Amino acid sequence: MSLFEIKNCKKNFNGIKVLDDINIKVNEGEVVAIIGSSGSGKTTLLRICTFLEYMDCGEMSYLNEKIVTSEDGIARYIGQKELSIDALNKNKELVRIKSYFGLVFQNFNLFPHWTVLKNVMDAPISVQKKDINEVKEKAIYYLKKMGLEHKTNSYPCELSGGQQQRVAIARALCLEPKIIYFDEPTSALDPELTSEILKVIKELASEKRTMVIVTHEMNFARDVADRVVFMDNGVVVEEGKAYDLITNPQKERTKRFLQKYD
């Protein structure tokens, strides 16, 4: 079953083309890794997928429900008339669709004045309007899964970078999303903490959770992802089975990129 699909996605910033005709499909239980040099458009793509940025043109679907259409060459989002970030944030239809996914940022994005438990509980209560006792039970469950049940009353400043990222992952899981997006989840961590977070994500992959991961960890992408998408200068250069693409890329540009990781 297809959980997410984006077609012919285009995005410009101040006349500069950032994404050009991007097509990606993610199926249930699949792990898709997106790789590429800095500035290739990976993060912008994830921001569009999660409504933190709008696309100029293209189509987008979640669970086969059309969220964006572009019959006239301009993106039309379900339930809204104008194309702006403010409008996206106020769009009730998109708020509903947001329950389908969770997002883990590279810099954690925890609320510093809230405890770990409140950080994890907030979105299911305030956005999904779930029962507080039910949410608390799930939050503690996912914090325990991350090895952080003893940190429920701590604040982000009292945690290591790896612990903060595990809280961010627990926060995403507590939404019980159909798909989880990771935007370079280890880029702010040192090598030891990087391996810690990659182990957590690998365990989630073994549970057949659907994930899209922007990463610079090529060995991780090769061993954990089902498919890899290589982007460069705002286009998808090559896409294929993870092991095949990482070990035997077909496009010259992909080969040059991966040589840096040999």
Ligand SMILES: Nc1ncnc2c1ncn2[C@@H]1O[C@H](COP(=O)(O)OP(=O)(O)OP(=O)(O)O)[C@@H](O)[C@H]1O
Contents of the next structure:
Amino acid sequence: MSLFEIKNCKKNFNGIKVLDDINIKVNEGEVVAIIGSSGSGKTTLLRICTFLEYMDCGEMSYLNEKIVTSEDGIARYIGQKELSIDALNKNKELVRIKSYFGLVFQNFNLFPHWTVLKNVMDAPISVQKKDINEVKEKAIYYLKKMGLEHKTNSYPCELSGGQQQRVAIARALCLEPKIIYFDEPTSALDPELTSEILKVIKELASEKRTMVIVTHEMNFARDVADRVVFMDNGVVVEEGKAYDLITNPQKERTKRFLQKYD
Ligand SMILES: Nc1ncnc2c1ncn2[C@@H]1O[C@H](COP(=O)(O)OP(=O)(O)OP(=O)(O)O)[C@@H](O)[C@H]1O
Ligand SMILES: [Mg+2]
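To complete the pair, please output the form predicted together with the named molecule; the form predicted on its own was given just before.
Everything in the complex follows now, all chains and molecules, and the chain you saw is the first one.
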């Protein structure tokens, strides 16, 4: 089943093309890695997928339900033209669709003045309106899964980067999303903490969780992802089975990019 699909997505910033005709489909249980050099549009794409940014033109669906259409060449979110992110986030239908996904950022983005437990519990209660006791039980379950049960009452500043990122992953899991997006989840971490987080994500992949991961870790992409998408300059240059694309890229541009990681 298709969980997510984006078609013909275009995005300009101040007249400069940042995404040009992006097409990506993610099926249930699939892990898709997005790779590409700095400025190729990976973060912008994830921000569009998660309603933190709007697209200019294109189509987007979650669970085959169309969220964005562009019959007249202008993106319309749930049928209406809404070009402010605030307006998008107040739209009840979009809030419902938002519960389909979780997002893990490069810099963890935890609230510094909240405990670990409150960071994990907040969105399911305030956005998804779930029962507080039920959420607490789940939050503790996911923190335990991340090996952080002893840190529930700590503040983010009292944790290592790797621990903070594991809190951010527990926070995403506590939303019980159908799909989790990761934007370079290890690039703020040293090699040891990087492998700690990659191990956690690998475990989530073995549970058949659907994930889209922007990463510079090519070995991880090769071993853990089902599919890899290589972006350059706002376009998808090449996509294919993870092992094939990483070990035997077809396009010159992909070869040049991957050579830097040899
Ligand atoms: N809010 C914005 N306003 C103007 N330009 C932007 C904005 N966000 C991104 N850009 C531009 O869009 C392009 C793509 O940026 P993006 O952050 O999506 O790249 P990226 O592939 O995630 O890069 P990196 O690997 O460095 O994270 C860049 O040229 C960037 O300067
Ligand atoms: Mg980025």
